[in-house]
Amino acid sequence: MADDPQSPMGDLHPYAERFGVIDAFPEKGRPRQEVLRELQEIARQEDSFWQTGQCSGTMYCGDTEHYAFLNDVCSLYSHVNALQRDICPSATRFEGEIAAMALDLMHASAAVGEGPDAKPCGSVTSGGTESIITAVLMYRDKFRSERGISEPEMILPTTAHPAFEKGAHLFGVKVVHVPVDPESTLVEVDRVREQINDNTIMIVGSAGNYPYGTIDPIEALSDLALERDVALHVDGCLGGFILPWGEQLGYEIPVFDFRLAGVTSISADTHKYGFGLKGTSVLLCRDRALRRHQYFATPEWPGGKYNSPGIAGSRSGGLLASAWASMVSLGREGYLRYAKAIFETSFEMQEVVKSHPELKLMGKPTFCFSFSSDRFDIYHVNDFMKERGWRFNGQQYPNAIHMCVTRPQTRPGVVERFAEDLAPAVKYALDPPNETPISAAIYGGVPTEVPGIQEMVKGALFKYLDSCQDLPPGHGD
């Protein structure tokens, strides 16, 4: 990963100098100002970055009065364990509660039917990767169950999130991906249809994808799910708690949530758009059966009869506090106002891309856009954008790069300093000092038809995360 000269991560081990690297265990402890005095420092360095609101995503509230509430919260519970509810027996009224009003927002009222397990139902996770691991445990499991497939599928649009990979890889469920419409960005139905066979398990849709921020045609994928009797999980996870005000707002939101049949169950990130802290999630299903499939228990260990809900273990009960206190102190009015400016800035901005001819946005995006160039290869705007500040996620096959919009970026002055430096890094672009850009070895430019290209990029990815793991170099070898 190249640096960033205008991020205090840019070096792997950023401190290192300043404050030195502990390679061993200390003798004797610091004094507790001295700690926070040197933590408060690297942490008003860190804010600076994505506090201008030039940062894509990353930061979703921005609003250190919210963040100071949920911290202030969050302190009440942070040393009780959520697995040991006999001590903890607040974690089950949050818990239920964030569920709750997660369902309500994704109109689980809908699927109810009769009998008490056909009662629509949810759990807390770590974040949107553990929600979408666990789904596909869950569904690994109950077709296991139910219909004895040993060598379960899954079909994927090439959108979708990797975390579907990693419960592929942990789980040992076969992947297929389908493509999606290079105009349109969207999963093409009749691709999936046609992957489907007696060892699917489970389909995707995305709402919204990361990539690009379209939404999956849920609706249609829905219908195919109830043709062929398999579970549609829609994530969610980025746009969950964004895009069911968007509805309710009046922009052109497609359904895809518990009012279709087929959505068997929906991942949605409270620490995203609901404005939490790191790291919470919710996964929701339409049936308390289909739940029981994610958990865990074993009645003749020696330490005890053990059971757990899910993947984790031990979990903070003060994540479950401060994600159920920040959905009830914003509730519908306060979601709804950060919505309505979320999504409002970011179709000043995607005009913004649109006054430039050179420029072309991807599908129809809604609060989160990218877009690429017929003209250029567009890491040469994502160049020159990231010397004035800015800093954009990155998409590849095709090149593109795209702006989450977040409540930072719906300060005063932003949207004004996104089109003036949008300009100039065009006219950059038309003519940069370099044919290959800065950027590309990050994002694009792999040249997959290369014999073993992606083990070579795989390798140097894992390198990588050695790298932010371990001691710098000359410590502790």
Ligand SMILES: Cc1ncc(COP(=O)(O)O)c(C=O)c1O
The other form holds:
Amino acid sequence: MADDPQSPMGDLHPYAERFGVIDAFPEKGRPRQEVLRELQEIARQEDSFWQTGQCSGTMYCGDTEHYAFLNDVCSLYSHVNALQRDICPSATRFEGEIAAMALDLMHASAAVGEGPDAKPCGSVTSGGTESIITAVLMYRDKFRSERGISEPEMILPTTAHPAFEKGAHLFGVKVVHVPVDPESTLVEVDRVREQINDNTIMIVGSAGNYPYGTIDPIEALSDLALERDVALHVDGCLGGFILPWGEQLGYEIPVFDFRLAGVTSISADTHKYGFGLKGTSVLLCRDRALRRHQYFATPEWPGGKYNSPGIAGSRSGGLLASAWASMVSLGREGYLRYAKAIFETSFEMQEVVKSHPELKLMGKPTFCFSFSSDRFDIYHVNDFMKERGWRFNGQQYPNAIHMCVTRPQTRPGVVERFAEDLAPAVKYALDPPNETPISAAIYGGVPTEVPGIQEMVKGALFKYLDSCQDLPPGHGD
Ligand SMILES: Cc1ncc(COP(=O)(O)O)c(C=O)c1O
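Moving on from the form predicted alone, please list the structure of the form predicted in complex with the ligand.
The next block holds the full complex; its first chain is the one shown before.
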């Protein structure tokens, strides 16, 4: 399936024929210029897809000048190992200042208390998943040492990112899922309350969640966290670097940060709406004692007194430098300007969706919106739009598709193209040539009542992951 160019997953090996397949260590090196030319050709081809503005999320800045600037910055430090601070104190500057800027955005001053530890702080990780799994580790160890909880549980809205489950899987935490309200798409706080018990270490809310871009009732979750004395992690990986600008611009964005006393940690991705290069995120903690639970040190190793602040060991100084450079080169003024265009574009696109009575917006979205239909399987719309060069992200339970609006959509003509293509897509979906949409096979929900079906799907996903890392069939066997 994965090697079939017609597969909805795409062709995993489109370069095999053009450039050959390297299945053994090359005896001789190739001239640098030749290597560079080959890679430029591939990169140009791949960039041309999202540069149309028809691709949801993933390319948050999309500004080639900004990327070139960040790559220049990165190249100054990309060979530097941020673990070895004696030879790169620059990394300490970058990391401390990235965290300070993010803390400022999240109103951390509201959380400063008495004593040296009662001060918010942060760390830089490799991405949203690492920030989240680090938070799970922190809370597991905090509550193990402070309350002796040996069978920890976390309560997750069904819309929370799978990174929490991954953290739970890695660190032995039980996941208790609570459903979201089907209309608002937000977690029901009373359902969270019902699930809290003596083993609960953390509850979670998203600002906003990946499926629908909607923002959980963080204020009510914060009150609940205080009432039941559990941690509250706010997942701002997606929204953390855009929603605060939306609030300043006067959009209806509820408070989700350290202004709420029950919020104990926040993740926010510099490699998403922070417009940095891929490979950085921040994890912010309400106090310094909490951050210490992610540290690791082993003083007895023959190789020296090893210590590292999080999951990773060696890290590239280049990525830290480029995240820092993105933030200081844009400043509040630059981020506000970009955010204004993103919010305006998203609301214009949402109006286009609303103009079709057959389509239904999910909840009350802002920069990222999802839509579904009660009339037909929305993946028929997706099939048609795919043919017109659109790439949405697919949801299930219920089937829906989302557009996470980023800067490439703010270019002139993209909203108009969306309107022009969506109208015939709706017509197509009302009378499709085949009953089952092609893309539903991959992205749509499977019938949960069929015994063992999710295990079968998991098996297929594992096979896909194998294919993503292997040579094309017939090579290297
Ligand atoms: C809400 C949310 N949380 C966490 C993540 C995980 O981030 P990453 O893919 O950088 O690991 C994402 C990714 O899209 C997300 O949307």
